[in-house]
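Take a look at this single chain, the form predicted on its own, given in structure tokens.
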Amino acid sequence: MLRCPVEGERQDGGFLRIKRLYLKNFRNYSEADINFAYNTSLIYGDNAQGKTNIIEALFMTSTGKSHRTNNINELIKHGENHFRVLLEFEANGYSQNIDIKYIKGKRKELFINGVKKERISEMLGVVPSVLFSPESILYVKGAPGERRRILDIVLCQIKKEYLINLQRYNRIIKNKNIVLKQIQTGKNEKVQLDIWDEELSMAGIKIVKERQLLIEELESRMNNIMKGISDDKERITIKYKTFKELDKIQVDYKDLLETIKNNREKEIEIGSSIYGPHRDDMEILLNGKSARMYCSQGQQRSIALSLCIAIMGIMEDKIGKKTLLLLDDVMSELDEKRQNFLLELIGNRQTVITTTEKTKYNALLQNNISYIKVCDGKIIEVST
């Protein structure tokens, strides 16, 4: 229930603290009730017991989506037909909650403080979070879609207008591709593409510009971070690869429209839209060389770590709240220097960590910590 702050209570605009997570039929959990420490909660247990599922649920209360699958039915416990994820948290002196419910075959339902919301997107920015996991290395060495995805996740959390425009753009692409297929089979005319190309260009150029601005800020922040990680020996450059070379000169939607029209026959032949931000990429260079092709796995992990930390800083500046830091089984992937660098961040923000080695953290994490043991989809022990 929403509670009004009382006189003398802390009114820090950047204050955010998650308190309780309730799961029902989510992944391998029949039912779970988890309370989190003020600072750090360490979730430990053997592999494949359900630790990452808790991280996934927390990430969902931040973004509305899983970071592991696009198929929402995979989130339902086997043999059931629904799930529920409820997060209770405190922000700006108010006790609040986010409640996500899903029944197979129906739409997800979102409730914020008991009020049903028409759009899942209304939760974005309410509980901002940054996730760092072994899969984060895919932002460096994975396919272009991985890098587009992280840019969109950040921009959707800090700018509602970006989300609205991205959703509109995706609908345009879907409809245009239908028309392209119809033209291939003689069921539609080329002239029908004119309106879709115009709409695609106007929505697409807004996405391009926002991503370019974000990339410029990421590059600056990542270099500051890499100085500490690499003793100032490594420098990051990020290039946004889109329909044309970008520089400080503002591009216009007409530039994108011209590119699309000049390649209309190619798109008809393929039956798909091949120009626009849905095909763009973010190329990360380390000391002038492609990080994806030429960096060692250790260097790629360092770049991924600096990217996640840079994202955290941008989100906190733009949203005005401390982010929830989610660390999913990452310490074993980092050397001691990078572990210490990451642990320095934990001191001033709430963090949830998963690990198979509880004792490894005893000397590092000292105050306001809860240890949560997970076994086969059950919380079997909580200690402080």
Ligand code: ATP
Given for the second form:
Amino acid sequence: MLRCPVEGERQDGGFLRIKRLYLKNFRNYSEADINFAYNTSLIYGDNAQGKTNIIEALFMTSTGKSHRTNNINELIKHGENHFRVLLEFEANGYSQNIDIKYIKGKRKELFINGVKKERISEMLGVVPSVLFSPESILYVKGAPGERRRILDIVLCQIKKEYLINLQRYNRIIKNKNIVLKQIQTGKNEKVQLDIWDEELSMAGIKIVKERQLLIEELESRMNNIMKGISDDKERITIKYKTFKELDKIQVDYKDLLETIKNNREKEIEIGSSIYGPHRDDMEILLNGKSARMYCSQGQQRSIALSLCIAIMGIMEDKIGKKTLLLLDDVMSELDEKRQNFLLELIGNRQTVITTTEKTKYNALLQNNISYIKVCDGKIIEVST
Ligand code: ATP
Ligand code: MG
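Could I have the structure of this protein in the form predicted together with the named molecule, to go alongside the form predicted on its own above?
Next comes the full complex, this chain leading.
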């Protein structure tokens, strides 16, 4: 459907619109073909029917990965041996597509506009998306890994070099751990660690610096957003916890290298690398107190919401396009004030919302909305 651009909408690279999602043997879908509305698509249906599975497929077309599992085989429909996720979208004035194919036991294949891509990094930033779901609360109260994950998801989408360096870093850690274990059993020499520590420090410090910058930006944006959703009495600070106390001015790879070298015996004893950004965390504080430990569930949810909105703003500024907003089952968890705040913020961003009830949200009345009903892995009704 064609529609006049709304005020403020960019007509250059700022324009992104997903149009159609085709699924084959993905989760509980044998085959599905879903057309999205210009503004808001509301996917509704009972529990366990396949709503989040659609969100998961969309998230994959933007990040190359599921938000729920690292095991790609789980995504194949039970009893089958392959899946396909194809997204058609419009960007920069052109119809484009991203096609992900996976056959059990083989490498995942990625095509952009029909051209096979060797690296997942090539798809990042093409269809940028932000996901807010009930699990987003884990960014506040979950384990450190959850927070590293979200920082990495954002940085990978806005900076290809970050992803490439992160992949390199992960390979270094793997190799260094092998050497540490070999030294433990007398099969290798300590001096072999020199090269790995050097490499690890160089790749590691780039990660630390980027995460540190992102955290500073998140902190200031989240405070502005919190003013809209709380009564302006709550102040967020975020502390980046890495291998040493960071003063904001400088951190050098030599600092990391020195820390690792000083703890060499400890690492050998444990048989794994314990210093570096794979162990980092960010601590979110509300009015100076740990949000993870002291905030109520509602406060934690507000912080998670403000984090997701802050991420959306940062990605849009860096990539220069509006992100796709994915709201999985979150509306019922928010009180009316926060619901309206969120929906008004949607503005002219394309949004996919899932809920168990077909609901007409007042704040969205101006929008072009389609209602998509899913039942047992099938799209059974589409209405506007
Ligand atoms: P809720 O409202 O509870 O969040 P939902 O509609 O979001 O539900 P989904 O998480 O999208 O539900 O889908 C869950 C369904 O998909 C479950 O019935 C689950 O058994 C099924 N499912 C998950 N993975 C597969 C798979 N690989 N093959 C077949 N079915 C699967
Ligand atoms: Mg769900």
